[in-house]
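Take a look at this single chain, the form predicted alone, given in structure tokens.
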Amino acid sequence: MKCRFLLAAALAASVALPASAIDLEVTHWWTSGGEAAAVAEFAKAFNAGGDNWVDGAIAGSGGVARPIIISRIIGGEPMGATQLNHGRQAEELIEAGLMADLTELAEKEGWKDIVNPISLLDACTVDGKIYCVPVNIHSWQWIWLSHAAYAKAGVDVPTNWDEFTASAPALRKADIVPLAMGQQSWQTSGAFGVLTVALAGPDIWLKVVKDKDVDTVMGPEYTAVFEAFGDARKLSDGANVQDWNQATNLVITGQAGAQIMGDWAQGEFQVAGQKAGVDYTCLPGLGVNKIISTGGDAFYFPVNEDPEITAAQLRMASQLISKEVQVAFNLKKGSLPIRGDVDLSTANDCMKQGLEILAAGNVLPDGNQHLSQDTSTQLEDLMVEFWNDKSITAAEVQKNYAAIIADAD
């Protein structure tokens, strides 16, 4: 009852400017050039409202940052707000009563009428209550191709995955790495998912990720994907980079022909001053299945007994979903807004492709919405081992993949 009273009082207080600035530490893992430019838009809006954004950036990927974030919350040292991916990553924290319930604010502002697709808000909902605010739609389903690399190789920029693999010898002859890939496990696992959706199709992918169908993993469609992914391993020889944005930079500088990566890569092209359709090409669904996945980022707010901090948390939540902030942030992040009622006339060609696919309803849920963090981590570890150890056969990794899916929760 006390917490409910404090939340109601904070909600009332959140509609007005604060009497004095409230410092709110915000943890996130947006540290690349494009990401830093995007998150600065959130900080700018929060500070303009009279509060103070205390940046708690954690270097590295989400796989590095999430355990730190979760450990702090469980250990009684919560931040004011934190980025996570909407899905099942905060499930245990919510069940433990450690995340603030945003339902009253969401109902007051009509989030169910704003968020598009509604599955993003569903991914923030547990037992009918809303615990996070989705801030963007990020899709893994892209390949990015360097015009400079293909000009040097003397071949046309590919329009689909088959053309890309066929272009690899010409790129090698020009001393260009065909496929840029970093050494973080989530990169290889993510790329495998993209290849699966493109080559086997979304329905087959859903049978495995959503329905946990082991027979489908061992079926002919997945066999073809594992074999294609096994062949693709050779295309990244010579990349020698760790982080995803370093791999993106190989494409930007023409040292690599292409990269399979989510649309957050657009932020890096933008910071580098490159223009979509002129300096690089983007192919949704690897040019095979034009579809986007509706993953992305969300902000959660750990429970706090101080009503002033709670009020500041609600002010931030409201700002994150506002029209102006949605446009400013997503134009720099390379992601799509979670609102369909904003003006994105200045979006680049790649973002416009994404918006058209979204409007047509050609979307998939993100894997995080169906797989627990434990299952995702197991798959990531398996796929990075397969990618880096060419002695492992496609048949072997397929069998191990099926075993993980069989035990998935």
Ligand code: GAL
The other form holds:
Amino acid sequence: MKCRFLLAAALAASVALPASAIDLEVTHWWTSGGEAAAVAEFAKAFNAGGDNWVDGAIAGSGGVARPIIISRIIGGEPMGATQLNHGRQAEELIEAGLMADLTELAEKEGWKDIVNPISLLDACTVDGKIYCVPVNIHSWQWIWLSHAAYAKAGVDVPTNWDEFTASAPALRKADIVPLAMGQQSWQTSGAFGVLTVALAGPDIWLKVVKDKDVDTVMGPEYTAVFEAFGDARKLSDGANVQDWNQATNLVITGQAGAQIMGDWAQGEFQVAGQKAGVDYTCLPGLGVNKIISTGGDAFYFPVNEDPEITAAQLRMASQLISKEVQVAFNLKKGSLPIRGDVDLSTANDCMKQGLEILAAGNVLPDGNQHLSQDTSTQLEDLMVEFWNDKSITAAEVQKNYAAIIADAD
Ligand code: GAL
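Swap state to the form predicted in complex with the named molecule from the form predicted alone:
Starting with the chain above, the whole complex follows.
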């Protein structure tokens, strides 16, 4: 009873400006140029509301940040708010009762009628209660191509994956790395997923990621993808970078022809002053089929006994889903907003393609929405080893991939 009273008091307090600014430490892994520019829009909105955003950025992307975030919450040193991906990453924290229930705010503000696609709010919902506020839609299903690199190589910018692989010799002749790939394991695993959706199709990908069907992993469609991915390994020789945004920078500077990466890469092109369609080309679904996956980010709020902190958490949640903050943040993040009732006329050509694909309903869930973090990490470790050790055959990695899917939870 006490908890509900606290929440009711916090909810009432959350709509008014606070008597005094509340500090909320916010953890996230948005440390690249584009990411920092975007998250600054969240901080600006929170501070304008009379509170104080204490930035808790953790470098190294999700693979480094997530374990730190989760162990702090479990260890009793929670932050005020944290970014995590849409999907299952917080499920154990929620089950342990460590994350604030946002249902009352969500119902008061009609999130069920706002959030599009509704699957993003479903991914925040456990046993009918809502524990996160979705803040964007990021799709992995893109390849980004450098106009400068292709001009130097003297070949047309490819319009699909096959044309890209065929352009590799010309790029090499011009001393350009065909495919930029950093060493963070999620990059390789993510690229493999995008190639699977493009070459084997979304239904086959879902049979493995959602249904955990081992026979499909060993079937002809996946066999062809493992072989194509094995052949692609040589395309990133010479990239020699670690972080995803360093790989994006190889494309921005024309040192690499292309990168398979989620559309957070757009934030980097933007910060570098590059324009879609002028300096770079984006191909959704690798130009094979126009599709987007509804991955991205949501904010969670660890439970806090202090009603003033709880009120500040609710104020933040309300701001993050608001129209003006959704536009300001997503335009800089390169992601799509989680609501369809906003004006994104200033979005660039690539974002507009994403919005059209979303409106057409050609969407896929993100792997995070079906695979546990443990399974995802195992697949990431397997695929980065395959990418870096050309002595591993496609048949070997396929067998090991099937074994992980067989045990997937
Ligand atoms: C993803 C996240 C994106 C992006 C990317 C690289 O997990 O959803 O917002 O920032 O990591 O850091």
